[in-house]
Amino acid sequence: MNYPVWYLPAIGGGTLIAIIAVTHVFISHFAVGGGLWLVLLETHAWRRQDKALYQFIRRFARFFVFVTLVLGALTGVGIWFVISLVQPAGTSALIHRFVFIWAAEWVLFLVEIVAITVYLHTFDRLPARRHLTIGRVYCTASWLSLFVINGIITFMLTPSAAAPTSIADSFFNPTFWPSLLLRTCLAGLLSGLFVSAAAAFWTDRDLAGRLTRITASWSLLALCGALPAGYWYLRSLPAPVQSLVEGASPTIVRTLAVGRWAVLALVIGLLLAVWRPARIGKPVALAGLATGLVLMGSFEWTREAARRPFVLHGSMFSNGLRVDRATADPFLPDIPWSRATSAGRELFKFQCYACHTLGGVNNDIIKRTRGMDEATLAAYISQLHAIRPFMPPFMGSDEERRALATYLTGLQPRPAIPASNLLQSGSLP
């Protein structure tokens, strides 16, 4: 292990990644679909000389730029910051393997920034055809950005059927195309929800009703496309990963249950919006947007959990250790960043902390090991990967394994001893 660990045991690095990543993915998918909405609505307004719709587009463009360029850029930088601290080895491996792909992504992002900024500031300053051309440049760059990132993300879960020998093999991996279709549909769904939410705050209720009906129809169509794309994605996963998604992982079971409720709520809400758009006020529109965030979060959380026990499938475990490392060799002597404190604490930090917290909300290891004595826990750790395949195997000597068990059992809350018992035993002065 060539990197130190950013140790926040009560919060957990995985929790920080999830919060920032889900927010960024939610915004970035809106950036892909929302740009297309701007072009489609402006084209419609230009052809029909609809001044009311044109005014809405101008206001929505400002909102769009604020959300995608300000909040999207901040959360994007936040992702790089937090993954570099929480998963430095995995981040380094992805950068080295896809260095030119990342370069292409940054160029595309620059094109997006320039195009949407020029688009926003040239309303009424350029002929409609040229203004729409700038919008189309943004749409193309944003979708190509999704295309590029999709290849890197899917590589982390399904590098290839065999060991990849080229960048093309790594990039166009087994889940590339189903994931791209699924994310494109989700971009369409979320962008429609954003437009509906913006329309709910528009004072022209006639225009708001028309926009709500159109965008709800669009979002419903995108959701219908996302469902078979999601099934195709699932069928493209390796058998062990499919078993996790289909019930072997309790975390995924709970997450998918939330996702199914979100889909049901969206279907009901979108059908209502198509049938009775006048009933979609601000609370309902914002609730629909929040439900879209929940759906996006459940998908991302499932994808992350399905990758376990790896951060890079088949080559690097989620704690940053290489798969080919010998499991029985002493661990701590090879870690230059280990401090001369509790051996058990250091083992937890370098091997367990990537997924577990100490007393935190997410995967609290104190709760997970409650009821185990030291001998039972030490034996459990020795068979960890066999019992729970979605957890990495323990890497270290028998002495280190017992040290970790001692440390974890020492964290367990002790039952209160009545004062009368202490008095009788003479333990109190």
Second form
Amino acid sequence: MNYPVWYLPAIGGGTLIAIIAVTHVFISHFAVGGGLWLVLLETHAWRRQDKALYQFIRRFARFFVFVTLVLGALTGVGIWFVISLVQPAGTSALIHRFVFIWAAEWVLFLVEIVAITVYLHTFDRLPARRHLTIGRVYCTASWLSLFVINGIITFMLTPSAAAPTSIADSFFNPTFWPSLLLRTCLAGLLSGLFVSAAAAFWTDRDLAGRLTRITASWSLLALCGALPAGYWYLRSLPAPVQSLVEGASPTIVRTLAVGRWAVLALVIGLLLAVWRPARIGKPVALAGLATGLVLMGSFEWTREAARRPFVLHGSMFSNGLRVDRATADPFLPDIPWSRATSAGRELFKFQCYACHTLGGVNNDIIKRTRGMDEATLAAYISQLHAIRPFMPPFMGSDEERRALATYLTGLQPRPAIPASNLLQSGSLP
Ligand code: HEC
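Requested next: the structure of the form predicted together with heme C (HEC) (the form predicted on its own having been shown above).
After this comes the whole thing, all chains and molecules, with the earlier chain placed first.
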């Protein structure tokens, strides 16, 4: 273990990543799909000489630039901040392999930022054809940035069938294409929801109705594409990961249930929007957007949970330890950053905290170990990976394993002693 742990036992690093990452992913998929909407709608407005629509696009472009540039950039930097603090070993391993791919990603961001800024400031100043060309440059760069990051994210889950030797093998790994298709469809869906929400706030109700109908039909189409793409994605996963997604992981079962409700709610809402666009007021449109966020969250959470017990599938566990480490070797002497105060606490921090909190909302270890006595828990810890394949094996000596069990059972709330017992024994504790 080369890094100290940023220890926030009540919140958990995973929760922090989830909050920032899901917000960022939501915004960045909007950034990919929204550009396409701008270009399509602007083309439509020019062809039909539709001034009302053109006015809408101008305003929407401003909103789009604010959300994607300001909030997108803030949350993007936020992701780097949080992953490098919460998963330093995993982040470093990814940078080692993909440093040039990341460089390409930053160049694409730069092209996006320049193109969309020029696009925003040249409405009415450039001939339609040129203005649209700038819009298309933005669209291409933003989709390519999805293409590029998709290779890195999918590599974490499916590093490739054989041991990856080249960057191309790692990049075009077994889930690269299904994930790209799925994310492209999700980008279409989410950006459609954003356009509908913007339309709901537009005062020209006739135009708002037309826009809602068009965007809802496209969003519906994108959702129809996302479902088979999701299935293809699932089928491209290695068998043990597939079995986690299909029910072996309680976390994923709960998350997918939420995702299914979100899909159902979106289908109903979008059908209503196509059928009766005038019915879609601000609350419904905003609820649609919130449901999109929930759907995205459940997809990302499932993907992260499906990778367990790894941060990089097959090579590094979620707690940053490499899989080839000998499990029975004493652990703490290897950790320059551990404190000598409590072996149990340090073992929890370096091995379990990656997925468990202490008294927090997410996967609280105090709740999970309720009812286990020290001996049972110590025995359980020796079998962690065998009983629950989504947990890494415990690494350490028998003495350390017992110290962890002692520490964890010591956290259990003490049962209240009835007052009558106290009176009988005649002494206060
Ligand atoms: C890669 C993530 C991960 C790591 C690391 C991890 N766990 Fe878990 N653990 C889980 C998940 C997920 C659950 C199941 C949560 C649920 O039921 O929803 C779980 C459940 C448990 C349970 C409840 C019993 C059960 O079978 O569900 C115990 C006990 C436990 N973990 C102990 C530990 C200990 C001790 C460590 C550190 C040595 C550890 N875990 C490290 C992910 C992890």
